[in-house]
Each structure stands twice: as C-alpha cells, then as structure tokens.
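So this first bit is one chain, no partners, the form predicted alone, shown in structure tokens.
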Amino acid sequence: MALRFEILGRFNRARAAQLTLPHFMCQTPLFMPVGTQGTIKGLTTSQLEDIGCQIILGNTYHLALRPTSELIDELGGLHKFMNWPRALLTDSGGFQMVSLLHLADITEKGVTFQSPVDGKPMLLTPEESIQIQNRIGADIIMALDDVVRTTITGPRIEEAMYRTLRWIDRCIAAAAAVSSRRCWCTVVWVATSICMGGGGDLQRDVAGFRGGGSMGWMKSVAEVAAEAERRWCNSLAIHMTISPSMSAHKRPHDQNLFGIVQGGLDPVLRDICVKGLVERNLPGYAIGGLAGGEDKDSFWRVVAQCTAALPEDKPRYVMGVGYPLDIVVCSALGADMYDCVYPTRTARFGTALVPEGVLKLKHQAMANDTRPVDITCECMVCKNYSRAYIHCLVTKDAMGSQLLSYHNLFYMMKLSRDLHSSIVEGRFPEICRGRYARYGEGGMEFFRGSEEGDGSVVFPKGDVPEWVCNAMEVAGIDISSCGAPFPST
C-alpha cells in the first residue's frame, strides 16, 4: 500500500484528513479536476499548482489511444510527460461503457471498443486496464468496473454489480492466492447422464448460487464443487478453468488500487458490493454509478449508505460529482474525494461559479458590468478582469473560457480548503449554513440576465431543497435557520 490516510478532524460523519500519496500530501475533502488526456484545457500545470490543485484525473481509455501508454512509459510516466509534480489518479476506462456505449460491446472477458480514432476494435480487460495504468504511473489507479446508468432498472444492474466484483479479483489476483482467498472462476458444467429430471442443456457458464440467479459469484474451488454435488448429482463432471491473471497489478508498492462500489439505486446490491470490496482490503474505495441522471433524493441516500459501510481508515471517493452543493452534502455524509468535468466544461460555455450559484457571462446584462466575476474571490481573474471584458471574450475568443476555467477551479479548490479547515476547527455546520443560505435548488442558482438589470436570482434566498435538508439531518447538521425546505423537482 502506497498511501497513508490520517483523519485530522471530525464533525459527526464529516471528516478532514491528510492523504499522503507517493507524489503529494493532500488535504481532504478534495476536488480533482479532470485532465482526460493529461491536460486541463487552457491551463498550464504551473497555474494548477498556483490555485492549489492537489490531484489531477487522467483517463486510461483515452491515454491508451493517444499518445499510448507505452509512449508515456518510455518518457518517464505521466507525471514527467505532462510536467506535473503532484498526485495523479487514472480511471479505469469503465465510464466509457456509458459515454461510448454505441462503440462498446461488454462481455465477461472485458469491453471491446471501436476506436473513435481509427475505427479499430480495442479490447479492454480488467488485466489490460491495470497494465495500462501501471505504465501511466498514477498515484491512484481504479479497477475496471461494469458501469451502467442509474436510470436503468432490471437485471442489468445486478449483472454489472457482480461482474464488478469478479473483475476486481482479476485486477489483483495471483496464482498463489487461489488456495487461500476467493478467485475469479469460470465453471463449465457438462451433463454426463440425464439428471435434474431431464436432459436439458446443462452446459453453461457458472450461474452462481445466489437464489438460482443468472449472475456468477466468486467462490473457492471447494465451495463450487460442494455446491454442485449438493444441488445436482454425482454424474455431473465439473471442469474448472481458473483465470487468476497472475499478478495483474504489478506496482502495488507505488500505486494504490481503488475498488468501485456499484449496484445502482438498489440498497441490497450496494450492500453486497461494499462488503465484497471491503473483504479485499484495498487501499481506498470509490462510490460509482452516480451523477448519471438519478433524482437527488436517491443520490444522497446511496452516498450515505456506502460511506456508512466503508472502512473508517480508508479514503472514500464519490465519482463524477462536481456541483459545489453536492460536494458539501457528500462531505457531510463522510466522503473525501470528488471529480468532475463540470467546472471547466461550464466555463467553456461562459458560466462562472460564484457563492450564490452560477453567473452566466454571455448574458447581455454583463456587457457593461465593470465588477469582477465575484467580488469576494481572490483569484487572478477576479483581481484583473471585469465581467464586461470576459463577456466580450466568451463569445469570440478562447481566452474567455481559459479565464473562467481558472476562476472556476480556483473556486473549487477554495471550497475544498474551506471544508477541510471548517471540520478541523469545528466550524463545519456554520460553513454549511452559510452556503445553503445563498444557494438555490441543487446549488445551481441561475441568474436571468435582462437588459434592465445585471442579473437576478431565480430562486428565493433561503429556500433549501428538501433533499438537502433530509441529507443534512442524517449527517447530524442543523440547517433549519437557512429557511424553509421546498420539494425537489
């Protein structure tokens, strides 16, 4: 294990910690900007250091396509390749099962993508994902998981959860571990005589023994054999092919493999996945499959369930979360790490993050506004440029999106620092109440610009979404002074 996680302060479920990684000592809660191909669009690594960025996220799938993990490895790893001295995290490529579903074919073996670069097929297996990430050299690497949207219902959710558990073992398994721990197995049943009341087709992949379901489950060789003898008959010949993928993870002493909790919005499946991953004693754990269109009430309940069940002494990472209000709520529920393209993507559309929510610089109301984007912000953009200047740029020049990307990431880094210090100093409820009193629904308080004014708040000040009130009640934080809750839509 190549990390140390030390909790420095708590407030009920919220915690502030020091996360020591091979390349940097981080303070949590923390937000990680997404640099898909080793870069944050429009910003230099020096600028990212200046604003306090601690970890940058890279994408295994895209880096494997261009410039290739082999080239990155030859040039000294991604840290050296992109001139970034601090920590890196690479995702596994699993999210592309959702974002590039039209190009992907998912099987037990792995995911076959049609390359968007040259159209050639690319098979990404759990083993290959880890090997690519080993070559890239990030401080934290993610296990390949089977990702489905939380808006999907039915057996596909269960299938993905169990496959995620099988795949984590393929990422970390070693041949010597077969006799002492669970491994990934493919069991082929061959009928040698008529049994089970007929001569049906009994040749199949292991069905698992969870209520006769169709999804496989990790079992030891002895368990599988005993179960077969009990449930079928002695005239079944059992042929087992064990594929532990000899030590897929080659760098456990300088890279940290995180597992990902899946299970959709089903609390039973989430619980099974959490327990299965915790048994494997990984350096850290992520909560995946969220921020994909589910309602906010379901979102926070999944986060609350998972953080309550994951180990206290390991970092907890909620994947794909980037709205400031969501980060505050998740931190109150005990999460530590977050990532999202939102701050930089919304900047490219001319939108700035401000304490009240967001400010749309494309609105005509900004054309003559000489104020900074945020009068309370100390970033380079707010010190030197007016709303009117950025308004001119965002519709015509890439410089506008670069300035807003800088400001938005500065805002997110300050939010992370504020959360950390408030928990350590026992002020966490105050910072929560201060933010909720200024936010509209979901932390997305849009400004409606008009020629008559400079932009006004759509949602009345003090109205807090009901889902936020419910989540904070579970977190043990009273925000009743912020105003009356209103139902989420």
Given for the second form:
Amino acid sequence: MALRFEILGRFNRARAAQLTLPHFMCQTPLFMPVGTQGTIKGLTTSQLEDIGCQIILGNTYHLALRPTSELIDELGGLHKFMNWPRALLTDSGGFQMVSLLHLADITEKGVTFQSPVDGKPMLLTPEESIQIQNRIGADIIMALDDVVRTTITGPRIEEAMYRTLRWIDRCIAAAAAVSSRRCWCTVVWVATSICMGGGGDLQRDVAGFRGGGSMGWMKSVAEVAAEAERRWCNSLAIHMTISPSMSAHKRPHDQNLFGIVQGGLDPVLRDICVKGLVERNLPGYAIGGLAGGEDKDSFWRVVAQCTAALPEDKPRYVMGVGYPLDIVVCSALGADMYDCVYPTRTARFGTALVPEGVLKLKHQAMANDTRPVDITCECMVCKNYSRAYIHCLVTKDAMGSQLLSYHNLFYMMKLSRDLHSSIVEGRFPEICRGRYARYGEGGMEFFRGSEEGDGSVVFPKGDVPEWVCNAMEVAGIDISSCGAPFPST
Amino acid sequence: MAEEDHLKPWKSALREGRWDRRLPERRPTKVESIRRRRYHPTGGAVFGSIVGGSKIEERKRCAQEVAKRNVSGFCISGFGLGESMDERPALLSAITESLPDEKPRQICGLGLPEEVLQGVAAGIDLFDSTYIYHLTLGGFALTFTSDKMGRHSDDQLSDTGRDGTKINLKATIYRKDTTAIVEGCKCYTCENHTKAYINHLLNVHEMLALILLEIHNTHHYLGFFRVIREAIKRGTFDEFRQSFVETRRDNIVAVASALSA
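Cool, the form predicted alone is there; where's the form predicted in complex with its partner chain?
The next block holds the full complex; its first chain is the one shown before.
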C-alpha cells in the first residue's frame, strides 16, 4: 500500500481527510477532473495546478490505444509524459464496457474491444489492464470490473457482480507480480552493489531519492525498488538478451489498487460485493456502476449502503459523480473522492457552473452582460473576462471552451476545498444549508431557503428534491429550514 | 482602418481599365468622406488604405494622395495574394517613398520571415497575417534560428517535412522524442513539454496540441521581430537580412538536393 489516509474531521458520516499519495498530499472530499487521453481538454498542466487540482484521471483503454502504454513507460510514465507533478488515477477500461458496448464483447476471460482506430480486436483482461496501468504509472489504479448499466435488470447484474469479485483476485495477483519482481531486483541490486564496491553508488542513489517528509520516504523506497528493477533487468538484458518488456519499467513509485463495488441497484448483491472486496484488504474502494441514468432515489441509497459497509479508515470513491449537488449529498453520506466529465464537457457546450446552478453562456441574454460569469468567483476567468465576451466565443472558438473549463474546474476545486474545510471546522451543516455567516461571501448556497432568498439560489422556491431530503436525513444533516421536500419527477 | 475599395486580382487585364475610375482623383475616397463627415466612431486612430494593384504608378499616386489626408497611419493592402516575391520590393518602395516618415505603415498578408524582411527593408512598421495560425493548424512548429548569423545545424536536414525552418509534429519520428521543440526556447511549451507529448496530442486530436503549438509559434515569431528591431538599432539590419535569407535558401537547396539524391 502506497497511500496514507488520515481522517482530520467528521460530521456524522461525512469525513474530511488527508490522503497522502506518492506524488501528492491530497485533501478529501475531492473532485478529480477527467483527462482521458493524457490531457484535460484545453487546459495546460500549469493551469490545472493554479486551479488547485490534486488528482486527475487518465484512461487505460484510450491510452493503451494511443500512444500505447509501452511508449508511455519508455518515456518515463504518464506523469513525466504529460508533465503533471501531482497525483494521477487511471480507470481500468471497465467503463468503456458500457460506453463503448457496441464495440465490446465481454467474457470471463476479459473484454474484447474492436479498436476504433484500426478495427483490430483488443483483448482487455484483468491482468492486461493492471499491466497497462502499471506501465502508465498512476498513483491509484482501478481493478477491472464487469460494469453493467443500472438501468438494466435481470441475471446479468448478478453475473457481473460475481465476475467482478473473481476479476479482483486476478488484478491483485497481477499487481503482486510486479511488486515481487521489484523486491527480488532490489535484493539483487543491493547485494551486487555491496559486493562490487561497498554500496557507494547505492547509498548515493538512495540519498538522492530521499525527499522531504513522509511522502519523500515513501517515494524513495518505491523509487529504489523501481530503479533496482530497471538496472537489474537492463543489465540482464544486455548480457542475456531478456525480453524487452522486462527492461522497460521506469516507474518511480508504487501504485494503489482500488476495488470497485458492483451489484446494480440490488442491496443484497451490493452487500455481497462489499464484503468480498473488504476481505481482500485493498488500499481503497470505489462504488461503481452508478451515475448511468438511474433514478436519484436509488442512487443515494446504494451510496449510503456502501459507505456504511466499507471500512472507515480507507478512501471511498464514487465513480462518475458529477453534479455539485450529488457531490455534497454523497459527501454527507461518507464518500471521499469523485470524478466526472461533467464540468469540462458542459463547459464545451457553453455552460458555466455557478452557485445558483448553471449559467448558459450561449443564451442571447448573455450577449450584453458585462458581469463576470460568477461575481463571487476568484478564478482568472471571472477576474478578467465578461459574460458578453465568453458568449461570443462559446461553440465558435476553442477559447470559449478553455475559459469555461477553467472556471468550471475552479468551481469544483473550490467545492472540494469548502467541503473539506467545513467538515474540519464543524460547519458542514451550514454549508449544506447555505448559512455561511462565519465563512463569508462566496460560500455555496445549495439549499438556501426562500426567506433568505435574493433571487439567486439553487432552489429559490424552497423546492428541494425529495431524494435530497431523504439522503440528508439519513446523513443526519438538518435542512428542514431550506424548504419542503419536492417530489422528484 | 478606413474602408477600401474592392481589391482586384493582380493580373486581370479586364479590370485594369475599370480600376482607374476608382482612384482618388475621380471620386472622393472613403477616407475623404470620413474626413468630411467628421466620422470617428470611437475616437481612435484612422489608418488610410493604399491600393493600386501591381501598377507602380498607381501605387505611388494612391500613396501620395492618401498621405495628404489627415490620417494617423497607413495600411498597405493588396499584398500576400499570390504575387511573386520579386515583384514586391519595387512596389513597396514606391509606396513607402511617398509616405511621411513620422506615421506608421502597416501591411497585411506578409507572413514568411523572408517576406517580413522585405517589408521591413522597404520601411514597413506593422505586420499582420495568419501565418502562425495556419502553421499551427497544420501541426507545424517554427524552428528557424534568428540569431545574428541565422545558422542552421546540419542535422535539421531530412526528408520528413523539415526544411530547417519548421517541423511537423505529426510526423512519426517525434513519437518518442523527449526534447523540446527548440532547445533553449523560453516559451511555455518548450519549457514544459516534449515533442513526443505534442505528437500524441495531435494524433488524438486534442485541443491542447494547438494551444501548445500556438504558444510556441507566436513566441518564436515575435522573437524574430525582436531580433529585427535589435539589428536595426545596431545598424546591422542589411547584413542580418542577407545572411538570414542566404542560410534559409541554402537549407532549402540542400533539402531539395537530398530529396533528389
């Protein structure tokens, strides 16, 4: 395990924690933008740092296609390839089973995809997925799970859940094979160095690797192991012509394998899956198979059930979430990590995220509006550009997408920071309710009641959706002052 | 910029006759009309347009006439539309000789470094073109050196679309190239990213590819203009221009020979 998860504050089920990964020390709850092909569309890595991104996602399926994981490995891993100094997480390719189902054929062995690039079949097994993710080098890697849409019913869901458990064992075995090879190489390297010259080179290398604090220590052990593997395998390759794949590893750190809970919307299946994964004692757990069009009432119940059953001391990642409202609710229920294409995708369609909900910059009313997108936002876009200017650009020039993506991600990072700090400072219910007298201006106003309203709130008429009310009740957060429950349509 | 008359193609004999009717002597130009109406929409500077096609006499006449008007500067139009580089110097000189020294001269459509040098030699101050934009769209990155002697290293010659002035990052030879586009370039792209990464981004049609290329190309091109200004201040512009053009010409000849060998 190459992560540390330390809970700094709680409110009922909600937790704020410090998640220390090999490349970055993160604070949860956190949102992870999706950079499928090794880039967040339209934003540079410097901008992502300015915005405050802590972890970004890459995708195994896409990166294995182009530029291939072998190339990424040869060039030093994805961090180096895209020059992202903070943390990375790679999805296993499982989601493509759903999104690219028309190109996929799922069997016990794995998933066969038809490559959209050249039409050739591409078999993704649990072992292959781990090896690809190993070569890419992310801090967190996801197990290959059998993903089904929550909108389908029938025996397929049960089949997928049990298969996910069988596949997690294969993923664990594949990840362990890498670790043991590294242990062996480290031992041999240490022994050889000592025999050949008192270990001077080795001492220098270890001293060079050592960085500051706990992260540095973790990094140095992992880096020594990886370096050992590389040198030992390289020298073997020179002398004994070993296969190139053994000498290709240049990753400087270890990886954390997260298991994914499947089981559709069936609480019994979900329970079996959670228990099965917890038995395997993984570094972290994800709740998968949601955010695919199921009704919100079912959605929150699955999240609530899983977060209640998953271990307290490990991070919980709800995949594919999403809307700011959903993130607040899931955090209240005890989840820590989220990812979604929503903020960046909606930006490319001209929609900005604002405290009141969304702002459609394409709308004619924006054409003469000289205000910034969000008057309370401190991001570079809101400080420098007007709605009118962005209105001209959206859907016509890439700059429109870039500016809105920047703002939307800034919004999501601010949301993450607000959730973390409010839980640590004991203000979490206030953030949910929208009263932020101590917090100051610029706080989130999700459930502000109409009596306080100034016409610019998410639910100005106090019509908070029923599912939200139910979820917050289970989470123990009182939002009754925000208005009466409004049945979800 | 003052509205200008419709530009005619360079070699259309048919239109040449009609062209005369549009010259300042026969009817008031738009500039004239603007002055009369005291029309200054934003209170900003108005540049007068110099037209006249490929005829030296007409260009001269237009320049002289517009120079008489109360404009803040001059916009020389009708270039960069397919005329040959050999035709240009005489026309440009004819124009700039008739323009007052103390007002800026702008030209549209000259993008190539050699063309810019032509314009500068003739006395042009401001250049605008879509050169950078089109380079970026095509996946090209500028690599020409614009130091004093304009030297290019031999290893830039090859048959992969490189000609010592630019490289096409879509080429597969850059798949694993972990060097910057131009060693020592201080732009954001060269300080942070490799050719291999940009090659990947271009292959998967990611927006960031064009962003990074545009940053580099703009930086590189503006750097070229800075070198020109410094050469003029030092009094070495002619020497700089000559060596720059000769080196590029040598490069292109060498590439052509390599290809035909």
